[in-house]
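Encoded as structure tokens, the following chain is the form predicted alone, with no partner shown.
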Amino acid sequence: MTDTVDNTQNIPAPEPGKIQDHFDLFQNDEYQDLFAYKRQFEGAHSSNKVAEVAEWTKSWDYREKNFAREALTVNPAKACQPLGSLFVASGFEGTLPYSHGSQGCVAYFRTHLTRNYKEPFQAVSSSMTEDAAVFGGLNNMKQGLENAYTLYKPKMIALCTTCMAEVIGDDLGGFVATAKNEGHIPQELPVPWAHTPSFVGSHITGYDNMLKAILKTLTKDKKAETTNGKFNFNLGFDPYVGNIRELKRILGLFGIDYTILSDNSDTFDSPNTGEFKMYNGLTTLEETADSINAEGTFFFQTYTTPKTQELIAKDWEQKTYNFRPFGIKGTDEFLMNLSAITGKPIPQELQQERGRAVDALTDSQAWIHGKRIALYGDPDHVFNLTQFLLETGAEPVHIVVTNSNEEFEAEIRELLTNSPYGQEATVWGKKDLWHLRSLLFTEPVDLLIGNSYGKYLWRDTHTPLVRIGYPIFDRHHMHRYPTLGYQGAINLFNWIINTILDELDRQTIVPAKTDISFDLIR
């Protein structure tokens, strides 16, 4: 093949002590030479055919022949099972988590937490390669487990598997146990271990694997005879740190003794003190083992914890209550269900929040009344967004959860059918955002919600992107803010609302033409 470029030029120095911006340093004329010098390479399509089948690609005829597909999953709203498992152990007091399967695995979910928290996320695995994949991991964990117990001193490691280990069927009990019976770790360290193959299941079925692991281990043999006077909390899956720090403040105020089942709040926002500290996780051990004594155990998150429920229910034989405190509705029942179980009255420092949440979206409705809303993420998150937008008078037209569920779905079609703002909703189960964009296309809406993977939708559709749920790569510290309570009820709006706005200004950017109604004056 002849070459059509000439990539001999000389590339100038760059100027001493100037670090050019990376947005900008691709832009340059050398970078732009050298990217078509490989494009006659790439055998592409002309310029004309890709625009004619892309142009294609918006079309209800696509859409058909998109919806039937099967064997092929594009950009799914879901992680796999072990980044719920890692993110869930981070949690407790001096917990390593460990991931049995290949180093590659446990370097990508680290790479996905830090960043989305932009905090350096510990995890360790047992690298195993080829010869494991053949032979089995055994001699992989116990070597593992004795380096990582020796170079980071846990008081817990919390064992998940990846694909790797499950297609070939290591026995984590069996593992485990024998690592203790030779030496390698004491026999006294707790490693409760999950089983979280990524080709079943999702991120929240890991969360719940783990969840339910760590807490058996753990309250082994550790049920008394009275109960302990206090209450058990569990956000689930829940991206945003600021909620756990928000319950707390709530719970404060109530004057309710707690546990928070996984506080991983100074996990993912550790202070900079300027010296490291490897274990951020603020559940204790001793009380996560207390736990089994709790009057009762509240969780924020259905459909994410349906394992650990039942071992509380079951085998703890303890009360366990479900509550979605989002939005005014969600809070208002958490908040008149905690005051009635623990007869303690509701503080009128929340009663105040509760006006001036309230305040704050009557403030703002008008502009969110009737606007067509598109939305993805998890079951529980979807759920509680939609919740929301209904009080807001916000109208959900298309509802994307690729880790769905028969259970989920009945519920949602319910909220939705008993709302004269929910008529005109699909609860697409199942789906991927490939399926989101034919949608967004053949049925166009207001705004888009979900997380930084609907980038792409947004410049593809032009449909305005709010950026709420896991992870969020492009945008920095909402993870920092609740949405949990009255005071995360003005958050959500917040972002809503000004999404809203900013996509107004940009309408309306040319003067005199466009910018005859300006919400600004002098």
The other form holds:
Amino acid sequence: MTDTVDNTQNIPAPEPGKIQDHFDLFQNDEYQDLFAYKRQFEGAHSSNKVAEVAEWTKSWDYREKNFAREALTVNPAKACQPLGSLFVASGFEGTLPYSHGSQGCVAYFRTHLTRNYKEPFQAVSSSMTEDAAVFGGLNNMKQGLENAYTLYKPKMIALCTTCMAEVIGDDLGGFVATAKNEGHIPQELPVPWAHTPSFVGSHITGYDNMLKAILKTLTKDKKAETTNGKFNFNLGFDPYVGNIRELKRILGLFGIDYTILSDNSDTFDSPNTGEFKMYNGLTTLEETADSINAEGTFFFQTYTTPKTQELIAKDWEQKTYNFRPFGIKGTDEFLMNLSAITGKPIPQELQQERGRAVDALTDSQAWIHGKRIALYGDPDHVFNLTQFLLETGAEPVHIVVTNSNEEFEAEIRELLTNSPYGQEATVWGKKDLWHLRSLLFTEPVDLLIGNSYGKYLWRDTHTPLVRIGYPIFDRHHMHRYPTLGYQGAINLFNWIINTILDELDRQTIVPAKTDISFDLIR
Amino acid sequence: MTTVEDRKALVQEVLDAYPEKAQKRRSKHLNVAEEGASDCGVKSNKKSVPGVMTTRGCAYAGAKGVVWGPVKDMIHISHGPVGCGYYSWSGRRNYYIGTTGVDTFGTMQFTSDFQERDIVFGGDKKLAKLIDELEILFPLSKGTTIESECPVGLIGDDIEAVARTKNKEYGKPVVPVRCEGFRGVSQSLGHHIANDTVRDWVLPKADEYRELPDGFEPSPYDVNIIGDYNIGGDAWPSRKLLEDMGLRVIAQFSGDGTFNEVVMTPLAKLNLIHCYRSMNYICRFMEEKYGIGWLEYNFFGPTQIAKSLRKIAAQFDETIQAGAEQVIAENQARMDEIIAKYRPRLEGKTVMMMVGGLRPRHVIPAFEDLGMKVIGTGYEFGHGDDYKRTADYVKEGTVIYDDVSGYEFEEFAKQLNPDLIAAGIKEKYVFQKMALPFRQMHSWDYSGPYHGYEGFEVFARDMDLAINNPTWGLINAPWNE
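Target state, the form predicted together with its partner chain; input state, the form predicted alone:
Now the full complex is given, and it begins with the chain already shown.
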């Protein structure tokens, strides 16, 4: 446990002239005294009372009350629809995401994406206020589209909605048509629109709605007599830009002609050349239009894109495939099927990589075997991680998915049931991170896998955290690495295994006490 | 051409890119500061122009994110769909001392996570039940605020009725805050709405709610710190300065503040206000109702700190005045040392700023203490009184931009080519891609504190590391040079 290490005992006196910021300044006696003095005005509970209640929150009694919640959500692991809409829209060439409704929402989406990627994220709003609540948002939309088009010269405006526009019932299709007919924007400018109320689904739902709208708009009347020999690939709400690049590398090795729907890898990882480029979406509108003529479409996130998949399977009458190229077996299955579908052999280079990834797993297997794990995140993300953990001999125990659904839960339960390492697992659908806190206290595990918000659980329960997911605000550059394919498996494994080893060091770092196990070689 | 004419031409050039109607609207928000003017010559606090990429947020952000959110021992419910609470969760670094989840709740997200049925049938019952559940799971909370999101106001829920009922039932404050995001033109109305809820729902019962410290006796030196949100711990060096000069701070509202501190505020002799924009309303009310005066101060950089300490001290007796002089004198040497170290590295460097609240003016002298020049500044959500106050801070020729759009900001930066841009997270990487050093002026770029003498040391260090870091020199590939 990390709390056995008391690093606060010997804070060295500051060197003269050293600038102290919040990390050390407030630990000085004068500030500690200030805090103590301030407390008298706070109406604070006694320290004993706080300690007593803190202890109670760790109990089974608290857990039962916590799980009896019906109305309250605390620390949910899900965002709302437009975030996913903006995310997917930004992968298309010259595309400006546009959020129709009140303006605060888009400030939040831009902030959130920017904090995760440390990249600019450009999107606009129709800035609706109270008068629009009464009269509707048509005027705002007309002006908004005209201004955005004139200033930012997009090739496409991808329009989604906020709650406000949804509750007042704005007619998006009608509004866009009016804006075009009145000459605010050119008739030929594609403006796909999607209803994305935050009170339905989550960010993955918004991803699906926006992608479907974009594909429908751009492929209208583009169906040709023959296929174009290409395959479409969709990664879903996958925060790792490294995955798109890894997939493209794999497809390149195979020699497969492809279209990524949508390729936002440069949107969220653009080179610094001293020149700011507003649009970095890599999927061209032309190839998107032609995606209707592909041989087939591969989806890597079953539960993110059901509507888009339905569009492609039914309206486009195209073959669709669901694969999960994560971990060893997931990647094996994908590559074998890709080979079978395209008639191209699995490249030697990938076969070598498989060997190296498996080698990495066997090298470290002793340190992960039987480790009890808690994890949370979006359905497909959690599924992929679970599958990978099971094949390394780790034991998933608590699996929390706030934006869950029944089909997902059935599929992951089957996966767990069929593995000897999945027998301890419980899938907690529609639960949040405050539920998970109770789970971690009452049934402790060795490791927690989640996004940055997991750090609060780490602090409270001392369960070491591996940051995998979205958002990751407090570690840098994670998104640049692939988690997909064999290379991705090595990255995932590296993060997991070295967190375990770091934690062992933290536990054994007290001189003359725990450091008998502070080993040089592990 | 003079600088003023030159820059006015630049403003016009930037405006030319807009469609006619938008140009007309935006032209009133852009100007160039002129010597001796009583304001900055811009309109403000108007609706943002649709589609131009404003940086503004909403009333909810102002009420929950800014004013109420930092009150650490209350639970602030993001009432409505999940997004608003999710995006604003732990986003502002309002530091506080407490056991999170037990007696304090600052870095948690509480939401009613509205679903379609709540929109159709209304959310009041869910809200009532939610508050019951809060009572069971978080018994040490000192009360609840309900920050309503857009749908709540549109479907006609009566959150006030729920608040009254639950207030009676539990004997703890339940404050309904009607801060739906479509209200007003920016965060600013949310500040005002939140201030009004303190006036209407809290202060009338302050005597009933208040828990006085043991042996509390009123003192002529009792003051409140109002509108310091303790970002990166800012309020603490501020508090220390005031205590060191002999004053007694009986409440911080709201950074690291508690509900009890909110109800302590009427006992003070003077409200010391850091962020005028977001908290002037409650100060004016307290002046009218309780006769408590208020005073704005600026604790950025040694020049303004000394000025502010003397201004504050002038409201009190000689003991306090002597105390202020002593504090200033005690810190002189270390300030001289910091300036001697950093000024040569920063002398003459130019800055463009764009922030909220008070910083577009208050930080200017701190830059000047380091020899730097602010050549452009503007507010996300300022009002006329902010721009009036700004006129005292800016030099002739400073470009003034109110509610600047992404396009305008980029164009101004391209033309003026400052050495540093100081704005928010949404702007940061746009400019860093342009090879322009940048510091976030909302979050201090995860550093801080920047207030007080200790804060100025951190500020000086950070401006230096932003501008003089060697990575900027790597951007141009040698084969392109």
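If you superpose the two forms and keep the largest set of C-alpha atoms that fall within 1.5 Å, you have the rigid core. All figures in this text were calculated on a predicted structure; none of them were measured in a lab. Numbering follows the first chain given and starts at 1.
Student: Classify Gln40 as shifted (yes) or not shifted (no) between these two forms, where shifted means its C-alpha moves by 2 Å or more with the rigid core superposed.
Tutor: The answer is yes, as the C-alpha of Gln40 shifts between these two forms by 2 Å or more after core alignment.
Student: If the two forms are fitted on the core, does Ala512 show a Cα displacement reaching 2 angstroms between these two forms?
Tutor: The answer is yes; the displacement is at least 2 Å.
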